[in-house]
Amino acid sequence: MEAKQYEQVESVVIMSGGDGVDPLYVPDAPHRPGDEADFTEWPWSPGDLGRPEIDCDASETLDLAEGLVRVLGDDNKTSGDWDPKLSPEVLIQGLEHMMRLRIFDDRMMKMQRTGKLSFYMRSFGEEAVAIAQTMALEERDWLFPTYRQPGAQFVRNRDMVSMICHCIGNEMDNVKGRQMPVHYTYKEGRFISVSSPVGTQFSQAVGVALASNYKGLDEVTITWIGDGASAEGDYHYALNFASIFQAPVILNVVNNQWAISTHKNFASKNGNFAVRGIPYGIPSIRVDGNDFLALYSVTSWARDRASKGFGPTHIEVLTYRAGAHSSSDDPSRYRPSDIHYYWPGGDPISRLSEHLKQIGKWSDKQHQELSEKIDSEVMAAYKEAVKFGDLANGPYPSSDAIFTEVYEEPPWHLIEQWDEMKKWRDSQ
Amino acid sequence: MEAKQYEQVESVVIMSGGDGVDPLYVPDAPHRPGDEADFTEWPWSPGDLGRPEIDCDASETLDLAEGLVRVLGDDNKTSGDWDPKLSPEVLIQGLEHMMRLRIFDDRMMKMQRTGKLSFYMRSFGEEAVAIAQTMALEERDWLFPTYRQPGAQFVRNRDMVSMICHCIGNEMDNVKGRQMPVHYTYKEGRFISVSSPVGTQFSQAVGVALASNYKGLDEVTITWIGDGASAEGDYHYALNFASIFQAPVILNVVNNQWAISTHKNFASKNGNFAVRGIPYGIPSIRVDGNDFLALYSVTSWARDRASKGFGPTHIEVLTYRAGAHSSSDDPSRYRPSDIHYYWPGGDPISRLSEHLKQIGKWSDKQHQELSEKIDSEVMAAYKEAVKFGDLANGPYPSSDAIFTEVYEEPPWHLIEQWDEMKKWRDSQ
Amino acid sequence: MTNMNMVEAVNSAIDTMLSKDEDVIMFGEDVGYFGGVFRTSDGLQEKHGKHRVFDSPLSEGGIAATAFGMGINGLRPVVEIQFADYIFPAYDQIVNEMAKVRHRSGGEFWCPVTIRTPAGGGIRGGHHHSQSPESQFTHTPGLKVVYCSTPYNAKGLLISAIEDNDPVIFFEPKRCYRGPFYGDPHNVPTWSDHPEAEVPESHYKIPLGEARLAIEGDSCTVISWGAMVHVCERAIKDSGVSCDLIDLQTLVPWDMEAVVKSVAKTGRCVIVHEAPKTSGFGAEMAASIQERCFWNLESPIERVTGWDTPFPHTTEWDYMPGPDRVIAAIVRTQED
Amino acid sequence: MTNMNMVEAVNSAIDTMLSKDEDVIMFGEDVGYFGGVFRTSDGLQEKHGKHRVFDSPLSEGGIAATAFGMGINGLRPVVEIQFADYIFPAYDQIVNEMAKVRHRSGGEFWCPVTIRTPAGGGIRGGHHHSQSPESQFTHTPGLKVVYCSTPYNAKGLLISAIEDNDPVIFFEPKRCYRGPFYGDPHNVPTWSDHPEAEVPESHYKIPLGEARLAIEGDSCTVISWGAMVHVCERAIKDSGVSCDLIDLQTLVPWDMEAVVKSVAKTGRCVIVHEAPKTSGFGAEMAASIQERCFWNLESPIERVTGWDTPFPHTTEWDYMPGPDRVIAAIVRTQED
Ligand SMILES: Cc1ncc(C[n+]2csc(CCOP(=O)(O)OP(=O)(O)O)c2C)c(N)n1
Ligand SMILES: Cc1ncc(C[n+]2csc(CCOP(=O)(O)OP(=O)(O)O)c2C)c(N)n1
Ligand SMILES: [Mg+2]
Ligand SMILES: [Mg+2]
């Protein structure tokens, strides 16, 4: 089929405001509740696009930005220049991380529904993104994520109990009950503290990268931003500063088609985010975000560029938010509830698992066993974590944590207020 | 000659910080004091580039954005698809406006140097920009300028006395002594109040345009931003909102190579601002900003697009800030003092004047006479204006103007403070 | 009169104005098809059209800038910033631009924009879904600042804000969207049966600049706004002290007469807000009151506020002022 | 000791820190080759290298964000915002990000950034080259806020700010760059011969949080910061009233002990600042002082401030507090 994936927004405004025509043009989302979810087939196949030299000019990447880098074909085989030729062990490792993330997310959602956590955000459908990309990096590289990349922590061996304790905000939360769930921080894993205001990390990550650069260290920084958040000023700051100072940074726009209820048609007129990097002089690539191998490969290429002194890479990760925005959201109010089943990119977990089966390194039985193993690990972690308290029942971190680490040392006015709080607390 | 106009910034950072190599890459300006000012010849000629249909796609304008639209050749003749075929009367009108602006600016600088104004900013070398562009519009179109487009007011017949009174900040200043000089506002001419924070008008202009659109009026809004200020978030907001809502707006980046002492190499890695519009889905053009005819033509085309409902156009106006940034600036500290003589775009006034001579519609004598006529008009206006007070001697607007128009009606606390001020003033 | 919760009252105000004035237009993140993450614009796009109520890109700076431009070109935009914590990317457009445009242009251009934003804590929002940044805006000449507290005043004040020809920052205490909040998270009433939730369906206004005397008494003046008004109401009842409770409603310009009259009567004063203490709007209240009522004051003006720290998540009830802290302050004012 | 004006003192502080600590790096608009529009980094790029002192794109948000990233990755960036009026595009990065990152990350990341910015009026800068937005930042927990007033304290405080492990907003009164400012634009002395312009060439610190008692007296406490300190000095001399003059130097955390001690002694207080009155930092001072010194106060605490309007251009001397208004306030405190 020839049809293009993205619906074109109407391009004509009738300024005269003639009969029945809105005098102000406002885009639409392609499907609303009641519509039949349908995405026309992708025009892109693995092997379409070459892998340029790492010292290429931005302009040489236009086809990569307008097209889509794929490695895993619809036949579950790999092909093309971008095939990273990973060993089955690495692939199985990646599959395991993704499965862990999905099972973990489901468990956390259950905890949220039963009041053990206040709030949750899943990576459902986007599990490959942070996991494949982080696996493609060195351990010394810095990760500056949004709430949609917690999976990177599995790659960096973060203990699940500690992650759950954060989400609960209990006594063992390393954020000390201060931020909402999913706002992880994990310095040991060079996973930089998640912040709620969307977009801010994107421009900050350039500073992180420049500091590594200034110190002469071969460290690369990777960061992510959503399709929605790319409309913030920080996106522009990041691309501009990164290109001008040649920061060793990998700038990913995770285009999962939605910003809560707002469709990406409100974030980009032509639906392509990747190409925006090119006029900044930054090599730019669009990649299938549900294709573990393509993601890995593109990220390795970008790391190589950064590490060898060729500066930033801009990547659009094309994917689909399969679930709700968060536990507070009900997407059936603004899109067909089964829509994610129609996404041409499919499910990143099944795709990798099918590939492994295809090359004879995986079986339904192994999959089932791994799933059960992870499930019980998650269950065990969950049971361990709630020992330190759940949201419904506490214990919470001491409210002393309100006053600590606001500054390196609390100044007098905080000590005074802290004392007042203690007095009041003791009187309860 | 084949040489490219823009110096390429080095593209390799040595991350290892080897001997003698800075571990952080920072661009350079091409010429610093003591350097020989030299710009290699432009590769662009009139007639290089076609004039697309107004309903073209952004992608069809790539050559226009990467190239340079010119109409006036080095032989002072016009050629190519973009020749707007203006009558000599219109051209002479344009020439007169530009000459008036330059003479006016020189007079104002003298006033500044003698303490009659606090501060001044010339349009020196950039006179064509606002004048040609405003002449290409309809009178009902909205202008949302920076401090570098005061010339538009001449096109809209603003009285010079009133302009000078604003710059002095005297009793007749319609801004009532509130803002610095050159922060004109002229509602009658649909010239919207200039504000000091750079960039803010760019995104606001999109709102102005959308309001016209909402009301179903065939009004277009034009706005300008500097090469430097294009690094602000407002630039990104403007392009994004304009494209998504198809605003009837003309978005100009005036690339005059400098933001005070900061070279445009700190605003764009590859030195091209025009191309940035294309990924937003906005047709984008680079135009010789010292070529009156090319500017006029490109702006008419953009107006036509906007008026017919095809939305925004993004234009890079390529020019050179021939003078100091402002009366507070001394550019000889950061660039060769004669550098503007080497700008390949030359002087917009001479170029138009030479063209008129070339077609037999102008002579040195006429030029001289016009110049003298304007000079005496400016002198007369200046003398008239200072009657209402100059900065050194007053009278200034009453300090009551501090309290009025902060709100539509002053609330009680302002009335109270106003009374206090009056009491204190009376006691002096 | 209909019983409405605060979400419905806000919705009704916007609906009323969209119906009344075709220059009114509304946009913001998720406000269009979906009707807003707090549902305050539910149904309005369907009713009034996509060109009048629509989603915007995720860019608060762009929203404010676009509203500015529409405002100076004759429209009367009502925009939503999804959480008050996210107003800061728009800060420059608000404080340097909107606030000053009438003055800077010698009255040639003005900006009748209303910026609505849910503010305050109590929904376990942590650092960035709980802030109450009113004080910053009160320091910016040219802005009006409103903080509603009930369905009735939400609608009446919002209509006044939209009809006002100056830019208004309109804070809605999200904790009170679905019920008054008396400081006890375990006991959360709805607005049904509440007298201040009886809201006319039609157009009405509560003038900007006028406070509401929510409770009348003799011995202490309690001044508050937003969600804390209800906490104060509870505290006053439980304190056994006879107090005036002044719900400020508008912070700029604030109702000086009402405040001075009350403090002149009571001689004692407690100011309560959620935002951090240092340079909160309570500071302005205390400073002004001691200037104007110095000889009436029998004891120091007390401030009961959020701590000078970021807003916490799991321990938020140790951050937000509750009735106990307010009672203690009221009692302290009676001691001296 | 060398006589330095404030530009030279600031330059010397940065130079000292660039020499001492290779994690210190400086960037901002026009600060590199040119040395800054106020010349505060003159010569520093040449001396320390282009990779340590450099120009940035014209983007205050980008500057703050980049500094944030460098800060959490081990550097100690000193950035310049060309005018304090232009700090607002960076407001979100400062108040939502820098201020909270240590706390939000459980202490895993912190941000030892110093943001220097010339503030205040008196140079005919109109609306947008004259503002003094310190109050906004004092309301943001996690930030320290400094306002220098002399060459000597500029250098000593700036070195403390740079060495501090928390983000510091450092205001420099541009009116005093080349001389103290006593409120008379027609009589503008330089810093030569001024005792506070004797500045050590080498490293020294003035601790953050400590005020400077600029004048000692008995009958009134005058509190100020920035350029207004000199206006107060002149006013006190001309008033004939014996006053303490407290130059606050650091606004967060402010020197409570020094203030309370003085007001306890004098029983009267005048606070002077350039920023608009409503919710200015003077409000916090007045509110806190009446809380802490209520029983000492003999008369209302006075505030002498900029008006609640934008900052004007030609009539700026009718906006900025001058000695006359300060004298009148001092005298009023003595009347009751
Ligand atoms: C500055 C800011 N504005 C608004 C919000 C509220 N908000 C949280 S997530 C979100 C949508 C983000 O969409 P996108 O960037 O596409 O990321 P996704 O959730 O799809 O991963 C919004 C509007 C916010 N957190 N920060
Ligand atoms: C937000 C903001 N930051 C800084 C400044 C100070 N400033 C005034 S003009 C200018 C340079 C502008 O350069 P550009 O945008 O290229 O315009 P040009 O002056 O060349 O016309 C700067 C930094 C300002 N006015 N506003
Ligand atoms: Mg998204
Ligand atoms: Mg420029």
Second form
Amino acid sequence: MEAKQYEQVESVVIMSGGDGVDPLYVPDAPHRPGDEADFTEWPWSPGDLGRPEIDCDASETLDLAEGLVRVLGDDNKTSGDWDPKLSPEVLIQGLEHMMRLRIFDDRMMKMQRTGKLSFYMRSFGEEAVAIAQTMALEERDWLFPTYRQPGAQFVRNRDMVSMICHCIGNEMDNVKGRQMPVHYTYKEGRFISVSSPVGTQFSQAVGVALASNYKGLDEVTITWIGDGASAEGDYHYALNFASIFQAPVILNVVNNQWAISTHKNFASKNGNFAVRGIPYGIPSIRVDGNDFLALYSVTSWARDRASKGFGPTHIEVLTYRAGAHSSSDDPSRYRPSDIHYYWPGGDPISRLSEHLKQIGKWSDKQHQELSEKIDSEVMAAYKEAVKFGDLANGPYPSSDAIFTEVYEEPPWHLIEQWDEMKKWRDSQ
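Having seen the form predicted together with its partner chain, the form predicted on its own:
Shown below: the chain alone.
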């Protein structure tokens, strides 16, 4: 295998009946329960790849798509053209956002396990993705997330109480019960509602980017999709439209190696998602998704490119889903339980924390104090949220919300159904 491959791709072959029938190739994961987790060390180091001009052609980014942009080295020092040279204050803010998301996730998962939430999804191991990338944007830019980018809301100053009310589904849920828990929407932060049918947000993001461009607004749109969802048509439609119409959009494939229990080998033959953007004529970059600084820098470059009218950027964010897909998933059934500890990219929070210690701007004591402070904030937010209703007892959003806020004037058939529901409700 080529040096740029970081893990062995295995497969199984299923034989079909009858003479002369070719076998069916079925990809498989490189590690299954009982296997010893092992990843080949990455051949890419900070400083290997240069930072091109923002008006570059797609062909000029092939080395960036086949390589891996890194800024933080194994020695916790920064180097290379992609170093954004952020101030310690900005780095500490990013670290705090990531810590807040992890602690929030841990507390909400405990709530789910004790019956206080019906469903939950963590971003464990992927906290840097949405947080670093959103921090690199302007507040007027549009966010089209998946369910692993809730951290963007912390960057855009969403209140935790509001987020928990949504997850509980009480009367203060701003989605009014129309979405599953963790499928947030935050209008004030331009955080578009998370979509359960994965992939649809990619095409939608391109549409909004084109609308902003048509209006002459300096607004860039960013969107994320998982490695599994990149096998869907929406992904390719989005790349095609973004390329042809030069949409000011940043298109991210978050390659966290797993689409629930399906390994990324089912979505990409060679394991590289970044290079897919090159044939569409879109500059493409693969970036270390657990390196806060690299993510910030690449996103800032893409934002500058889009803002100045040079069109879209396609990014593969290389990371690892450290936890379960959701509260309904048991990853020990399809992969080694300790596998995330062996991921070459390490842990995004630890890496940024160790870098700050390296430059003398952080300490274990500060880290512990901040962790305890955030945990207290999360618990206080939960206690405040349940004042508006809990999962078991409500009160819940009004059932009238089924018929409102979709049409300015509901059509006759919905009005008939609404009247029938009201009669049934009044009779109870």
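Positions refer to the first chain, counted from 1. Rigid core: the largest C-alpha set superposing within 1.5 Å between the two forms. Here the structure is a predicted model, which means the values were calculated and not measured.
Novice: Core overlaid, Asp419 C-alpha shift between these two forms, how many Å?
Specialist: Shift of Asp419 at C-alpha, rigid core superposed: 3.4 Å.
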